[in-house]
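Just the one chain here, the form predicted alone, laid out as structure tokens.
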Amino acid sequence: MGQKVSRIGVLTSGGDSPGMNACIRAVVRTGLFHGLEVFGVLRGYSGMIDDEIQPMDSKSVANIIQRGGTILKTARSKEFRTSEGRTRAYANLQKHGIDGLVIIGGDGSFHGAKTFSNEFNIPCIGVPGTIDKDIAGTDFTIGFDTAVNTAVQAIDKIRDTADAHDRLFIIEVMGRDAGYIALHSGISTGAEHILIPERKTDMEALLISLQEKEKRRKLVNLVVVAEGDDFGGANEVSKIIRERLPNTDIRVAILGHIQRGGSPTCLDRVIASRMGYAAVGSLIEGRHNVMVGIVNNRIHYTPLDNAVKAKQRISEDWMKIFKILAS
């Protein structure tokens, strides 16, 4: 338990993700509804250096939970991994009288918020905002249902066409460090093959299983590969086996970034508003340095060093699944 709060300010850093405003809107209402002064940090950490800074009020946050993206913008801030630049913005939050940071972001806002709130012992909360659900200690991750929701939308228009021409399509999604999006998106997709970094991708095999596949006249395949796969995406992947099987006809997709946008799901819009909220209390209740998740449906506090440090991991049932329902 720490120091009590007055003024709190809220950003978001790194990657957008949708919810994002869903998070803003609860923060700054829960916290005015506590008798708090809430303020607006433009562009995340960047925006706390160059006094980018706002008093907000309900209106503020009025028809945002809807959006995707943030209101507040969002940057990645290399001056912020400098003594001197946290420094400058440690005196623009003095200036305005904050004592509280409520940090929208992944693993790398977090270890940002870490090191900040331990040189200047001002409270930071981290509330998990990215698509990619790679953050430990929470089952949901801002952003993360929304994202995938328009992987699987986009992969069944795909498998439509696929199917009308008998083809092999690779397709990729995000994820360069964690396969979450991969794994879900394939599973709900009925894909045949799905490459994460979590796994070393065994070449061998898949091209085994598409020859077999071909034998058997099943000339309908989708393989979906997360950005961060060890061949280096779809476009590496599709080169191995265009040498490997020069007659079946290939396409790639790359999904990229219209897996970021887009109205959030109900899904992201309620956690959003539990963790904003949930946020908000940490603060006023003492506590420092920790990140609010959800797990098993209830609020779960994590310190912020063990959020950056440890990553989900995927599990050998949900790989047991996807080979059994897929094969």
Second form
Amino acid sequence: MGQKVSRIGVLTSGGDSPGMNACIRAVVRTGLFHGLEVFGVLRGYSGMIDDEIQPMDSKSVANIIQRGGTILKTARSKEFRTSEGRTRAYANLQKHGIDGLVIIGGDGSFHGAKTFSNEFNIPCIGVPGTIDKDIAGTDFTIGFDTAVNTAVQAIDKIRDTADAHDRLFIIEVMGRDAGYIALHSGISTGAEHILIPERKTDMEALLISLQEKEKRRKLVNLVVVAEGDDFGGANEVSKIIRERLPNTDIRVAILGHIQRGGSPTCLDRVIASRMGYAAVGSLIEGRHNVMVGIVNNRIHYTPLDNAVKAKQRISEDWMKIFKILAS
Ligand code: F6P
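Since we've got the form predicted alone here, give me the form predicted together with 6-O-phosphono-beta-D-fructofuranose (F6P) too.
Full complex below, order starting with the chain above.
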């Protein structure tokens, strides 16, 4: 526990995720409800360094809960990784009298928050906002549900055309370091294989399985590949398969950034609102350097250190479920 706050800043940092706006709205309105002054920092840590900081009132967050992206904009700031950058950022916070921060972002953003807070003793509360879902200490991250549902809708459509032509589709979903979108979309669309960064891909086993399916005349096959799998994404995977199975009709679909945009689902709006509300409560209670998450439907606090260090891992159970159901 640390000092109390009266003027707080809120920012979004790293890759945007649907629901960030709902969280900003919750932070602003909860802060105002408790008599705090609330400031929006534009473009993540870059805006803190460049003094893009503006007061926010209740109206400034009207009509945004349903919108993807982030009204505060976001960035990945290289300058904030330097001591000079952070010193400038702190000077700007002092100028506005800001004495507490809510950072909505992923593990890179929390890493920055932890360093900043240690250097300048300013309370920082993290809120997990990433479509990748790869943050420890929370069952949910803002944006994952929307992103994975976008992927599922797209893959269902791909299955229709794959079925019509008896084709093998290699579908790339987002996740440079994390396979959650691939895992969840793969399970829920009945994909035959998933390739994720958390597991080494046994390409030989994959090729044998596809060959066997061809022999059984099971010609519609979906392989969902996270962009960060060890073979380097869907295009690379398709090259290898084409070489070994030259007679197979193969197409590649890369879903890309459509997964990051769009109107947030009800779940993302609700968890974003709960976590934004709890983040302000944490600052008021004098908490320092924690990430607010939801575990077993309760608000849960994780030291930023642990949220940064311990990424979520995909358990063997998940892989087993996938394999049994896809066989
Ligand atoms: O926000 C997370 C994420 O979408 C990853 O899944 C992806 O690899 C990365 O961001 C892409 O980032 P950018 O839009 O900067 O290329």
